[in-house]
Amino acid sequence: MIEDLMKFVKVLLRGAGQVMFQGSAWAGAFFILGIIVGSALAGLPQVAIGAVLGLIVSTVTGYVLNMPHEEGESGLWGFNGILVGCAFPTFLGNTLLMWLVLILCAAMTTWMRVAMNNVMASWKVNSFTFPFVFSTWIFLICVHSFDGLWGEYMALPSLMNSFSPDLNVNITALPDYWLKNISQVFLIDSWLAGLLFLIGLYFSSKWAALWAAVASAVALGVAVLFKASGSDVAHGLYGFSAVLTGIALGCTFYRPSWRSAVWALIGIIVTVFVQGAMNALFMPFGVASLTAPFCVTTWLFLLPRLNIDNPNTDVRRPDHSHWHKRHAMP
């Protein structure tokens, strides 16, 4: 029985390293951890919560539909149900029905990721993190119609972009900036819940922690540079897409090289500007762009299926933990 506990434990760990691409217990450990000091720092413990639940209901929803075991035991049955845990309580009103549609959405990621890889498998990619941006957006834009559903942190509905003031581009400041795009992947504005992912990346694999790093960097130069608004770039809202940009290109797709780094690094610029794009696409509705910026980007950069130094042949699903241990960093 403890064993049984024990292994179903490590399969929810693997599940929330694999937003990160880690199928690593002690990675997901480290991003639980995170977004708990995260959300109790930021008086939102629900968040936690949330992201918990999510976690346990698509990945027992795998178990009920008898899912392969394997792709379970890797932990990717839970990474979007814990992206979707994050998100409700971080839109939505602590109410009862909210609980109760976070529950539904987290299942439907589990049978959805199947389906859209599926859909997804003649073109040799995979469904990343849109199960949980398609899934959750249904649910963040029908609150316009159901009064049962409270949008309580949710944007007000706009055609125009509201800037605010100028971002404090200070040396003291920037570090803040540049954790919380590490942050942001899991909705978390906090720096500390972003040291702490970055740990977890290193203890699971060098490189993802080298490129979320580089990412983060690059994705706040670049949005510095173009003047995104001050307050979006200060909360890290101009850099999370990129930094899973940057680990899927730079280190989990392609073979860390000289001509990959190039590429991740083209990608990691233009996944600035789809998240521009998508922020004021999706204005109108009042709802978040999410990780949609990063799904849009990776498969553009991966559906060319360029030979850069010889990439990664199965590209079709995101556990490449394996071949992180045999070409870790030094």
The other form holds:
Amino acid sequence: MIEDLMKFVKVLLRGAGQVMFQGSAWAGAFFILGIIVGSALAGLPQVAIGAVLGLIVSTVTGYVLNMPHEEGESGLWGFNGILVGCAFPTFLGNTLLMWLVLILCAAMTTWMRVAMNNVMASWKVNSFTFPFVFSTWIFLICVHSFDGLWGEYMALPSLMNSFSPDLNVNITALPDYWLKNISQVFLIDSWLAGLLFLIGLYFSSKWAALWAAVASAVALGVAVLFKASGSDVAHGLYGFSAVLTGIALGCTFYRPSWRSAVWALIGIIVTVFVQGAMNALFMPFGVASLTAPFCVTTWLFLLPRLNIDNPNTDVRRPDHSHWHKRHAMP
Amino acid sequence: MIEDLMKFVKVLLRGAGQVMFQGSAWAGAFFILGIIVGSALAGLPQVAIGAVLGLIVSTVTGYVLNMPHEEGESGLWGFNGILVGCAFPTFLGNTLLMWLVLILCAAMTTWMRVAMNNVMASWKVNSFTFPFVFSTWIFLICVHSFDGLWGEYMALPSLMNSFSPDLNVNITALPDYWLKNISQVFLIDSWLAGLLFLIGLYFSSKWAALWAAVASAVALGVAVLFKASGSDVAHGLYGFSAVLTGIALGCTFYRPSWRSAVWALIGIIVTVFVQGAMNALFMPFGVASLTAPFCVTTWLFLLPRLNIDNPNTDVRRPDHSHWHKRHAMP
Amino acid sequence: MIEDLMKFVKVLLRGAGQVMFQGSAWAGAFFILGIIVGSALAGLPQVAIGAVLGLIVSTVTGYVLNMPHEEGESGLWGFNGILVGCAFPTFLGNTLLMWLVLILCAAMTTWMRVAMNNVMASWKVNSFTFPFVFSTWIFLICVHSFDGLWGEYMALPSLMNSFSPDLNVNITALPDYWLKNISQVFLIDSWLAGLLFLIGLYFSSKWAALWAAVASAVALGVAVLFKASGSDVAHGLYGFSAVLTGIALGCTFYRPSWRSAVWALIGIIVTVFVQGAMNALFMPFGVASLTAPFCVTTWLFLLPRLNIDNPNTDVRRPDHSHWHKRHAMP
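Having seen the form predicted on its own, could you give me the form predicted in complex with another copy of the chain?
Starting with the chain above, the whole complex follows.
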């Protein structure tokens, strides 16, 4: 009984870890700790509660639907659900109906992941966090149709960006933005959470921690160079998707090498533009682009199925539909 | 000669029936009767004329392009065309150019269905009414580009929903809304038409009639609970897609059982949210979401290819790319 | 060395030619000449410079990524890149950052083409110019998010089309519009460039020149009949996608015949409506639809894989994933 519970908790923790491609319970534990710390500091404890609830609901849904256990127990049922759980209380008012749709949406992600992976199977890529993105969009946009859902923390639909004042680019502020780029992977706005996420990554994979750090810095540089909205940059909103792209391309789907590093760097830069485009694209609807920029960009870099890390071999085009191994740092 | 004509009429009637997955000429006859009654009561006889014209044009297109007859003669050429024929005079002003594009659009749906089914073949799902939806969107959005097309009954593009007064939820009104949820499958706003559609369904499949009735009631409940626009709910606009989802999941792609009933109920509920999201998403373009919420939701529930009605067998994942059998009620 | 350079120039010219499906260096030479003439006349030399730069960057990217040479050397690496190079200085202000993203975007199209063709492989269609369209949209929409990119020549986002005065339909003006429909394939607004493009087509394929001419005329007629914006029609904005559809359906993917001619004509007409719809759809974002109407419409006509030019044979459904042969005129 206690053993079963321990096993279930481990499955949950791995679910948290898989948000950043780490099937590691330790990484997941640090991620959840970061969410709790960040949401407590922001005075929004409902975000941490939602995260744990979404994680549990989506994981239990996998068992109820009797999906292949091996996959789910490496954390693949939970990573979309925990993000749903972070997103709903971050954007919606804290009402009973919000919790009802949070549970419905978290459960949905488990079979939407199978649905989307089925669609993408012949293309040899994975749906990543897109089940979370797509299902969360559905319910967030609904605030404009249903008075029963309240977009308390959502932007009003508008046609044009009102640019905020320029970014405060001084030495003391930059580390803050850099860590928030990482914390926003879980929609948390806290440098301390970002640091905890980085530590969690480090315990699971030094390469992943390195690429998260590099991706955050590069994305920050691109956003500053092209003069993105200062307040968006300061809150880490131009970095979280790039962080995921960096981990995906730099050390998850390709073995770390100089060639794959260049590929990942280009991917990180492109992610910032896809982010800028999606932010503008969703302005008339008042919803956030969530991690869609990461999904779209990483697909664009994996779908050609180039032998980036094996340029001289004649091996068949790589299959990117799953991620498994972590690459040890030498 | 007369025999050929009779056969052709039967093919047409089955085309009307397939809008609700019924390859039954009797069901189709009741559906067309409902359209005639509903459009006459609304003082819009052009809707019934358009419906019959669209049905004929799309069916004849299948013969002209020499597509596989077996498929077409079970009604699969006509069901998108009849919906095009209902939609154009419902949204556009009654001008000669409207009738020209109605004919063009109805013909297009016949090969767009083949195109979309080709795309979806490897995913093992069907395009449903999406050829109607996609081609109708093209021409409806054109009212903003072409002065020659007149969006007489279309909403003006806007950024925000102006919520209408709350719904009048009293005992006498509810059956009216409930039946309009069914009549709006053919874009008809009439409780009498809804009743005729329900009778047509009953003659073809008691399960389908039951699921249409249940889906309409559940969708009404969800829309009231989450406080959708009162006038939209009163005109059945939050129910028609859910009715189609109910018939699809409850008794067309899965055998009726307790497990598939729960699955269908969740699908019906999700359809209402997809409807709310799409209504908001299309506000800046002033077009209706048509039956897209049904298509999208039903895909999300079929694409995982779960053995919902055969949980204990080891049969391979079900193929949902066609619908054939109707399941007899015990 | 000189030989290598000559070969490289030929590959570049074929890249220009493939924008209109012509793997012919002569066609490409005329196309580039037309771009130079047109951009010089418009006082925008940066468009011609961008075109050549984009062509070179995307072609070199193919060599750097070591993609199959045979494909690239028939011009398939360059045709998206040259369009990126035409588009960026046409819409964006002439700044250093614009040139940086032009280079990045042109390079991207080379692997996006492989990515999209991989996705479409099982559907047996090609991605056409969609890599250009999709990647250019990303960077153009970014002007609303990044102060560092300046949409100098872009429309402001708006909800409703403000219809310009009616088109001046007199005999002397029509040939001007008709040739601009062709010049706008490369985003050039010049009857002389259109004439040069037509001559280039003629040298490569008389059928292609004929279909470009017919498509431009038919599209002009449809746009006038349905009263599209006068200024858009006068600048050729309702014809360029139709020209590409005409060449694709009329003589590239189907052998010229009476049956395929009817099919191509319907495709040309539908392209005008898809253009009208997309123009309206992108109004809230202030971006152009580029050649997306051509891509979408041609897909809709190729995806059913109908034996349009072989109605009486039992050959399997045609594979449209590549284009090769040009059909000689009798």
